[in-house]
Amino acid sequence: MAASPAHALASLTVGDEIATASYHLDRGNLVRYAGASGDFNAIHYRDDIAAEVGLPGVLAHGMLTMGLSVQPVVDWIGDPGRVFDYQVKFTRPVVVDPKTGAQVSVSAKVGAIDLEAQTARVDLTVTYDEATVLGKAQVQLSFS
């Protein structure tokens, strides 16, 4: 359900949830995200290259987690254009097994409210196998 600007900042609260998505990536996945963003990297379709540097197997690409993960907000918002900054930090890959791929999961709840400059600030949770793999995950929105 997307926000109506006008009245929506007046509504929030902190602490309440806005959003909420689960999405469930595959190696296909992986194949059409490096053919849309040029990153051939063998770690995100090899399992021999990834396990030779180290890696517990192939991990989605990083920008296509952090992608995904802001998608809920967008879709709350209503317009991408109402996001004005959007961070995280990489804390934990997503390994996406050739059989049962990965299940991530993201809720998206209010962390700041700034009426002056009509903006919030919103912090996402965003995890794979229990775990966070983002970590500071913060969107910021304007409502003017």
Contents of the next structure:
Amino acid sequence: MAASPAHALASLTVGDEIATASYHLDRGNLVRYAGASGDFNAIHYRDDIAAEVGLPGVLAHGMLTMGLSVQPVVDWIGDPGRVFDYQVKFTRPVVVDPKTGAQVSVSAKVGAIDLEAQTARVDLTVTYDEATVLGKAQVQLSFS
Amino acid sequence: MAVNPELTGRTFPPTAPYLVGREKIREFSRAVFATNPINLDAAAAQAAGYADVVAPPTFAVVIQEGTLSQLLAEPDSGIELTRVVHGSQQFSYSRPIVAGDELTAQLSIDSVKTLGANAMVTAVSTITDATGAHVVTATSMLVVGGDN
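Could you please show the structure of the form predicted together with the partner chain, as a counterpart to the form predicted on its own just displayed?
Zooming out: every chain and molecule, the one shown earlier first.
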């Protein structure tokens, strides 16, 4: 059982933009995600270590970017339990400046509709600094 | 040290059971900007038909983490954490994770592919509940850099 979907599958068209959102990340958000997830890789909080391994700066955890990017879709459908598959490729890092942070924007569009299975695929475009940071970011939603 | 191609097909022992706590789901939800009441409020989750708060879609990484530690600790893997980049990630659910679940993960290595100096390791962690029923499969592709 789950909450009724907030939108009807039959009302959707492939290409519809169903949600957009923008998130500001600062170093505090990275520390919070490190604690919550258990990923304490120092490249996510120490500038010196990030520089040592050749990175342009402290990076957001890829899994943090993946985790927040699905949230506009969860809010749109109204129930996190309706996401039954979610995949991304990590194509570009998000560098989080110690003072100004980083702004990550998400656009979610209907990629495919399966009326028989009562599912929809939602494709995410996630951008930072005017370039995409995730590839093949696809969310599968159940409407049944 | 290069990634050991003989890892392909290797299956690891199941991890110790992980008891999913309500406050852990709330903590993780806040960390990924999840604001849906079903993630945060037990009464809202129960009104939607769930036993307790529902974890965000990427929460399974917390359980998967134990299996990736096994891989890094494998003496003959040839994988050093400092050379690992996360290439891709997928979660495929049979049902959502809810607070109160006791979950166990079992890792198997699907493939090791060499691409120039790098190796691409596909690690599949199958996560089951206390009854042995499938909950979610977490698949990571790790890009392991070669020697400098």
